[in-house]
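Read the single chain below, which is given as structure tokens and is the form predicted alone.
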Amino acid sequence: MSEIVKARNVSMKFKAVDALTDVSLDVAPGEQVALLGHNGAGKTTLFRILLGFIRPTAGSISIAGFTPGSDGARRIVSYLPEQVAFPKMLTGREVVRFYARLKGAPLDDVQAVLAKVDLVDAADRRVETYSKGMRQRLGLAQALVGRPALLLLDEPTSGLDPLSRQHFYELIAEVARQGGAVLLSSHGLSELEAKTDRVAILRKGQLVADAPLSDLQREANLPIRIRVRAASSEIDSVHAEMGGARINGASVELFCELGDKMRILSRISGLGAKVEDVDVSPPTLDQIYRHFSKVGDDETPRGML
């Protein structure tokens, strides 16, 4: 099936500022893509182009074959901004009904999406009585109504407690399972790590990475952390054999390149009963992001082998 989002060599210039430069990005049906970048990297500009609020200076972009902002695109795109705002005097149910009518969705969908975001009991209360987290869940309800082909999410978990965040990502996964494409921008990198199919990173308006996290880990070639917990009274022996840094008087922490991982694990296996446990941690999404966006100073971890 063809891509829902198809951007080719998209550039956007605001007077002397190059907000986007030659960006090409696809998002396929059923795919969840994390769009990362520091403030000013171009994420919001790309979202505004996808929504049809502005037109790119150069390049082409389409939503399931439609021009962004056209009637065809508006019917199949839903958007949840970081800061949601609804008329305070309307009830939650009235808000979702309004968006259902805009999308031509059955009104039966209203109750269903309110149930998904746990707002049935508060559906007939005015929005002015809602907490920030409730307003954010109401924003998600309006985005889900009508089963959108493309879901654009900008810092969508802002204001949500940990349990609500977990439930939110379950709902987003359901959208993807039903064939919807999801493009999600967030600074909460740790919560995104196992919840997206692909990571796209913008830096100063340019797309500097676009691949599954495992591919980016290999490309970045950042060190892998291996932590070895020694059996009681064996820490000195394990440390002498493996080197690295001692942690809490009971473990040894090592860092190695990807190509050396199996060799190091084989050496650890040879220690037999001296070892109680081994934890292997590949580079995190935060580290991958810092690598590709060139954020911060490069440091060599302790115990590099």
Ligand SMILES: Nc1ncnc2c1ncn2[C@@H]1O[C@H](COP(=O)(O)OP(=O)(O)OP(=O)(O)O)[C@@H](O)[C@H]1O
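Residue numbers count along the first chain shown, from 1. Please read these numbers as outputs of a predicted model, since none were measured by experiment. C-alpha atoms forming the largest set that superposes within 1.5 Å between two forms make up the rigid core. First, how it differs from the form predicted in complex with the named molecule.
- Ser11: CA moves less than 2 Å between the two forms after rigid-core fitting.
- Residue displacement note: Met262 has its CA displaced by at least 2 Å between the two forms (rigid core superposed).
- In a rigid-core overlay of the protein, Thr57 has its C-alpha displaced by under 2 Å between the two forms.
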The other form holds:
Amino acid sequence: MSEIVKARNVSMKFKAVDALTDVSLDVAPGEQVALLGHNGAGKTTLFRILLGFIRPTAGSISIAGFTPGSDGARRIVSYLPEQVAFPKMLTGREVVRFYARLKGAPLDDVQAVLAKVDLVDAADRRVETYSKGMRQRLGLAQALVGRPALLLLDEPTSGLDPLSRQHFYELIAEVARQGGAVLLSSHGLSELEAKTDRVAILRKGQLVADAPLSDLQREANLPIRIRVRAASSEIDSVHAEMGGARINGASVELFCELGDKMRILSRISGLGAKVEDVDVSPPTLDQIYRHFSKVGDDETPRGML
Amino acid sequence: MHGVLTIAATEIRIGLRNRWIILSSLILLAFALILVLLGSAPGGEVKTDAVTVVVASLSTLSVYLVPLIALLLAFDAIAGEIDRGTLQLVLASPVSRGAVLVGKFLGHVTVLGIAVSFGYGIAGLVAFFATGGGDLSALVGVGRLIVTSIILGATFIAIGYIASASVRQTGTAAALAIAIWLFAVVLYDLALLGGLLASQDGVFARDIFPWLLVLNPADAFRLYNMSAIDAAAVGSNLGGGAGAALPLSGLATMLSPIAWAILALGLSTLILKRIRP
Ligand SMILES: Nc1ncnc2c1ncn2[C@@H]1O[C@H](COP(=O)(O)OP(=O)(O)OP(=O)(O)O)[C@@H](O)[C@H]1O
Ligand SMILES: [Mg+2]
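I have the form predicted alone already, so could you send the form predicted in complex with the named molecule?
So here's everything in the complex, that chain up top.
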């Protein structure tokens, strides 16, 4: 498979800051990759390098065989920056048409992408009247126009409500189905809603994970949480039997590995009528993300220093 | 080429929508009409053509107003787009950075051109008919004033781009633009006058002053317009005295603003090429 993004051992140093250290990442046509990381992890820096705005201090990158920022690369790449404010006086349609012309895309595309992002009704209104989510969708329309072979989206879902977010991932999936490659950044796994093929996690400029979500789930091997609720008269004996921690006076909380789950559950069912309810929750996406990005481990939140 | 025209057209559209064109036309028109009124008041001395008098005072007005309008139009061009994040989008597209700047330049010059043509055009016609018509050649003077004002404006638009591309904040770019205006159209002339007064032997007045005068695009613009309307008849100012000794004369004087415009465009393109958005 010929990768469209091929980054090898890329490092970026801004004076005292190591924004990226030895990052290698591939994205193939038709693939959707999520780039995750906390604030300052280096996501935007990587995008700027891929666009050729800044040159990495070490490593090599090619965009479909071209140098980032070269004419060839710019012809196939589309970008949605973290923050962009389109001219307030222009209408949505004028904004999209402007970028379509710059990219040399057919103008028929304009109406099509406006329809895709659900802005047809508002297309002839000035951008100043748009809501935050509409502006975000306009940014997306601008990126989609001209069928780019590589879409670089920096935090595209920030500011979108859950419904629009879902719609957004459907759009992205369609781009991928038609052979486009998508690299998008986000702050957390939960925002992704498990929609991308692959997840790459940056931590302080280092790539600490790069695998499909299911692989990450397995690799993290986080415990499963089981909560057992019992009548208040029985809670003590349930606690004595199962161990774990008492919570809320009426429940016991246990953690177990995936392999132990069925054994524990059958022990609980052995308790019979003492148990009122059992609640089993697998690790959340956020917990998996936190496992890899290690919040609270050595990256203590600033407020706690 | 496609990109250049697209960018130019969008700048013009924005200029129309945000009332830039209307506003600057009205400002120019208001000042011009005041001058028309003052100029057509009975003078008592030998009556020169009223329209010509107005053109003479308008060209002095242009020296101050046109660079100001041009710089205000230009200071936001790059710094503002960096601020808003749209420069990243434009630079990520297949359009070259040089084309981006040329497109903006064409757009802004058109915006300024529309404003100047309206403002001075209407004032010129008012002066023409208020004085009961008369010599049509006086209207040629108005046309010459409009064209040279646009060239002067283009120069300061290009100079404004240097300011806009050199700093990252729009506010700083605005301050820089005002400083450029103050220097080019006010302080520069004051310094020259000071030099004239200070130099006793006349070397400065004879060998250096004329060059310095032509070097400044705003002064060159004034020199050209004054010489074109036979400054002597109207009562001259700074440029008039040095008339014969000028290194450039007639239309060639306008080479100064044109050369500055090309230089400034080239320089701002170089700076834009080094920007890392
Ligand atoms: N031009 C610059 N000069 C100095 N340091 C920089 C520069 N650009 C980025 N950095 C630093 O590089 C690091 C990575 O920044 P980057 O913007 O890539 O983070 P990010 O992952 O996009 O964060 P966020 O989620 O907040 O957008 C940060 O520590 C930042 O301060
Ligand atoms: Mg960022």
